[in-house]
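The chain that follows stands alone, in the form predicted alone, written as structure tokens.
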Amino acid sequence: MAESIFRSDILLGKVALVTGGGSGICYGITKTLMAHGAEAVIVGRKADRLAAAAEELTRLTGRKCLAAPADVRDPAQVASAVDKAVSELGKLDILVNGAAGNFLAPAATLSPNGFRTVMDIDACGTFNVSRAAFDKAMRDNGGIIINISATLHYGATPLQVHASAAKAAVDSITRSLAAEWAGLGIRVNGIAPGPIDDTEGMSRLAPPGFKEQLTAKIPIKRFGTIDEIANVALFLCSDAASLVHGATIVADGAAWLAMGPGLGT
């Protein structure tokens, strides 16, 4: 792993469950907590997929990460993968919501199980993991809870609304939770990454020739990287965002700025 500028014991002693930490940025995200003292549970659908990924994390890191397959949907398998954490490694200090579900539609093909099923994985499985760890974890003890946004919602992106959607209402869930919980040592933040290299909701869902007309329109010249994106969620794990509650913050090389409503058409 490349050098890191913040202390490599700065999450000793911390555990972190992570959504979707099986691949993606998710999975970038556990490495990196994982690399800076933590030890972690990663949930996923997928239990082949995430059991070898929990597996690569404990090699790389040399910190224990653990599997725990979990539907964000069903609180009931949500409740046992916090358990598992608790049980298995102690607490939970760390909760990263980075779950999610997207497709392209044009909203007047797109069915209403299609945008109920993202809307059910991003917004709902967001409440639905973090309720479970306050109510098994972070009620008493505090905590850390990290949700992964986007800035679809910001503008207006074509093909998107089901998704456009769901993270409005990640954005909105992060607000309420950081007012009502913060009393009780818990900060409530998010992330909003834009374009990121080498994920796989970019490599589906972008058209040939996308990323090179995107790239020219970012002020940066260049996509994100997910160590990038990574590096933003250890600083919001860290001491130094103790001021931090609420914000979502926007790691895109000032792409929505650039671009306004109707990012990436």
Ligand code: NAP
Second form
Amino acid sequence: MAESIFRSDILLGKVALVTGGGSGICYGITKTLMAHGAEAVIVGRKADRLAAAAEELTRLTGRKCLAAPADVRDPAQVASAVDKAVSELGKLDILVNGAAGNFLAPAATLSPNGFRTVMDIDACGTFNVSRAAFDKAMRDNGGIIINISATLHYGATPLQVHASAAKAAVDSITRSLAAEWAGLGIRVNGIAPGPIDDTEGMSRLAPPGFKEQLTAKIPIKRFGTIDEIANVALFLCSDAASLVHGATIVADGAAWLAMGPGLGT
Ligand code: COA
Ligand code: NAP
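Form predicted alone already given; the form predicted in complex with the ligand follows:
Full complex below, order starting with the chain above.
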């Protein structure tokens, strides 16, 4: 693994639960948290992929990583995943809500169930897992919650009414939970990535032909990397962020400032 600019033990003794940790950006976040000392539980629906990811994360970092298959839309499944962290790893200090669903669809043809499905995974899922983590660990011991958002909803993004509404709700949840739970020693923040290379999100929203067009409009003339988002997460988990509550940090190379929200479409 590449050398980190952070001390390698800043999360030693911490336990993190990462939804969506079996792939993409949240796999990268899990790897980075583990490389800095944390043990982890990763959550997703596809049990086989999750188990393989957990094994690889342990091999790469030398730390324990457990797979807890669960659908974040189902509070009972979520409760079992959180129980697994507490019973098998002894505690839960960090929660990253990264599970999400997205696809391109015009509002004119998107079905009510299509809209609801994305709201349910991103927004209700974020609440469900946060609530379970609060009940089972953080109410008494404090903790850190990071909600993965986006910049889609800063204006209006075509073909993304569902994901934009869902991420707007996620940002609102970040602020509400930060205000309600800060007094209990729980820091709740968000990260809003711009276009990130080598991810499912980008292959769904910016297929190869469109990538060059998009890159030309981004001020830093490239997509972000998974490691760059993981470093923002690590900062938010560290004591260096002790005063940061309720913020959603945009990490996008000034993309949305220059292009407006969405993908410059
Ligand atoms: N265009 C329009 N509607 C779509 C769609 C698309 N590309 N994909 C799914 N839908 C609709 C379905 O038609 C269905 O609505 P209906 O019952 O009215 O027909 C509804 O969304 C639910 O679809 P379903 O496939 O049953 O949902 P699911 O829970 O199995 O999967 C998704 C959720 C659709 C978000 C799926 O793409 C997924 O699992 N994504 C996870 C990975 C991902 O999106 N990564 C990128 C993160 S940014
Ligand atoms: P990804 O690899 O597809 O990650 C999504 C993860 O969520 C998958 O591991 C998936 O696993 C899990 N998931 C989906 N539905 C779930 C459910 N109902 N219950 C439990 N887990 C579920 O995509 P990504 O591009 O890395 O995106 C990661 C996060 O970054 C998302 O929150 C996304 O909105 C955000 N983001 C990405 C970009 C980008 O450029 N890629 C930009 C802005 C924001 P299973 O399929 O196994 O359930």
